[in-house]
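Single chain ahead, written as structure tokens, the form predicted alone.
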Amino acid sequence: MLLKDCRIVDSMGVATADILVEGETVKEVKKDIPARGEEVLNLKGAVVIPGLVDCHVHMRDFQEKKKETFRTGSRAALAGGVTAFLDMPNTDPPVVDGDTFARRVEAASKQSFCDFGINYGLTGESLGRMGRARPAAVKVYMDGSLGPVDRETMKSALESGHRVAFHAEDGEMLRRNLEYLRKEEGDDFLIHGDLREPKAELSAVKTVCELSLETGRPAHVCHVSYRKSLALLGELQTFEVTPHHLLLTETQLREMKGFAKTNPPLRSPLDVQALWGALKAGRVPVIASDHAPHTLSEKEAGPLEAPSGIPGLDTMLRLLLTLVSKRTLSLHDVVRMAAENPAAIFGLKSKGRLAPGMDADILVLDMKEEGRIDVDEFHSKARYSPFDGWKTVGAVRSVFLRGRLAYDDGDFLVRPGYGRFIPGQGPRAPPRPGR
């Protein structure tokens, strides 16, 4: 297949190019290819960027179901531009052993429309329990989500060899102020962002940050929310950031309850500033969507009682196109940030990039179509958003995977399985000194 006339946009400059793509991959990227008899496809100057490498995604499935499937939380990673994701494990049951790993790998690879990895959940014995699994990540939830973690438990993982995440949020801290908010407890959302204190996700980023440092191991931090964290993260650390801590503030928690609770919780006006200062300072390695989906009763119970989580495969990209629209950020860096770091990050060799011997993973946007956010078009079972009824500017208009046309103007042209699953990279060796 060639695709002539494109708009290529990376994370250093525009180039007006073909694509020639022979079976997955891309074989040539420049000006003028020849057709030599393959299909031709002349995109007449249209925006084409790589597919986005989204590395923190819940897919619920197994036990919960009736919240999100690796069919349908897939769909609306292809139809938002995502053309590999990394599923988290705090499951029901959790991938906390190499029999569940495989179990996971064995559902999304029947049911995922898109590419993916999977990610190991870090426990007290988990580690020993791993097996023949190859995850993109061991996630180490310091919150409690899958138990308590002691201090050498997540050294151990950073020796390993294994690349780690981290949830950075002080459990110990976390279950003190439980105690003593549910005396206090009231109809306030806000209680959620007192419950889980800038001061534990700093407690817990310093703790990360400690660790990489004593191991010489690079981490990397999820979903950073608070202005102070930055500043102990360094060359040895990457960290993520989500549309909805860049867009929202404890101001749509107060008023949308529920359906706007996240953890970390949506913070203040300087935070979000923050985030956006150092975002525009190069100094954001990645944008990840959280996508966390629940049911709708779910998350009109109580402050305390209502899950966290809000769906983002649907919304991720158009957020950040409209952005670029508004001149707040460049298509440089929704690439840089969204494709072509956490590929790298997370060792998926052959995505983020539209160069010889990629993935031809391929989005062809449209950068003027205006819309609205919608929850019934969601194609996510999680039918809310705290971004519903937002106007956008610009949308997926087509999705090549793996040089196959996959999502075209609203259809989906794959068939649940197209999906591959991308193993991890398994442990690695130390860095060399001075390196």
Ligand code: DOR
The other form holds:
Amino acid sequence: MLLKDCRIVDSMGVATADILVEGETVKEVKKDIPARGEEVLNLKGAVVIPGLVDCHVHMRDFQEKKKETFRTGSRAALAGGVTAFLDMPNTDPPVVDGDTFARRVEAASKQSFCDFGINYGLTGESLGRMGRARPAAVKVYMDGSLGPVDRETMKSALESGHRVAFHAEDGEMLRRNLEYLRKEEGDDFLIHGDLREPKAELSAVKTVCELSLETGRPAHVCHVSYRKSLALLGELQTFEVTPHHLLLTETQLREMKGFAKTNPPLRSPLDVQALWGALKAGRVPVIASDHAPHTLSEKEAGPLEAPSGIPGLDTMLRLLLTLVSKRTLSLHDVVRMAAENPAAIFGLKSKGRLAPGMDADILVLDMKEEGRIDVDEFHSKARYSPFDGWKTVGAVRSVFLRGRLAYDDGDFLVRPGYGRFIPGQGPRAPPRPGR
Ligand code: DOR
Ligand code: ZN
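Let me have the form predicted together with this ligand next, following on from the form predicted alone.
What follows is the entire complex, opening with the chain shown before.
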């Protein structure tokens, strides 16, 4: 297949060129590639970027199909321009042993519309039970979601050579806070911000940085929300921010209650400003959705009972393109933070860039299309969003996944199960002194 007249945007620049696709991969990207009998599609100058790599999604499934399945979640992904995602292990049952990992791969392989990697959860014993699992990363829930994890265990995870991603909130602090806040629960959702106070994030980020430096290993911090966390993160650590932490504050938590409840919580305008400061300075490596679907009735519960999580796959790229239309962000930034960097950090070697030899995961965008976010149009089962009703500019027109037109103008042209498992790269060699 030959895609003619593409306006290709990546982190470095923009070029008008043709893309020759052979089978599942990009063969050549160049001006004026002559057609040699293959199918030709003239994009007439449409903007083209690589498929997004969302390194933080919760597809649920298993015992939580009422919240989301690989099928519904990956539809939202594909329609939202995400051609590869990394699934989180805080499932029911959790992915903390080799057999469950294999069952996760099997479930996703049968249902997913797009490509995927699977993360493996860290508990006191789980590293020794990995068996033949090939996770994209080991995920550490420092908030205790998968049970307590001590410093030594986290250190072993880093030393194992696997990529390690941290949910950085100090579980011990949260537990102490909960003890006295329980007595004060009223109907103000700001209590959630007190429970998961910024200091709990800061303390955990500090631990991650120490362990990363002690071991000489890179570490990835998920969904950074607090301004002071930014100051701690150094060269050896990467991190992500979410669209909701960039665009919303605790005011939305107070007003939209459970529907804006997420971990870490939405923060103050000062924090949002600081995240934007880092982003504008080119210091934010990754934007990820932290797609975390729940049911409507669960989200209608009280401040301490409602589960945390905002669905993000249906909205992430539309929100980012809207920021591009306002010149708050450049499309180069979007490609860097939502495709190139996450692919590089998590070892998805054939994803994130449009270059010879890479998977032909290609988004054709309409940069001008005006719309409005409407939860009733979500592909995710989670039909709620703090962004419901927001006006948007820019949309995904078509998505090619490994050379196949997979999504076009609202139609899904591949079957569930077209998505393919991307095994993790496995342990990396220990760092060598002097390098
Ligand atoms: O808000 C969140 N929801 N944060 C998490 O870390 C977990 C997630 C979930 O699984 O619902
Ligand atoms: Zn998450």
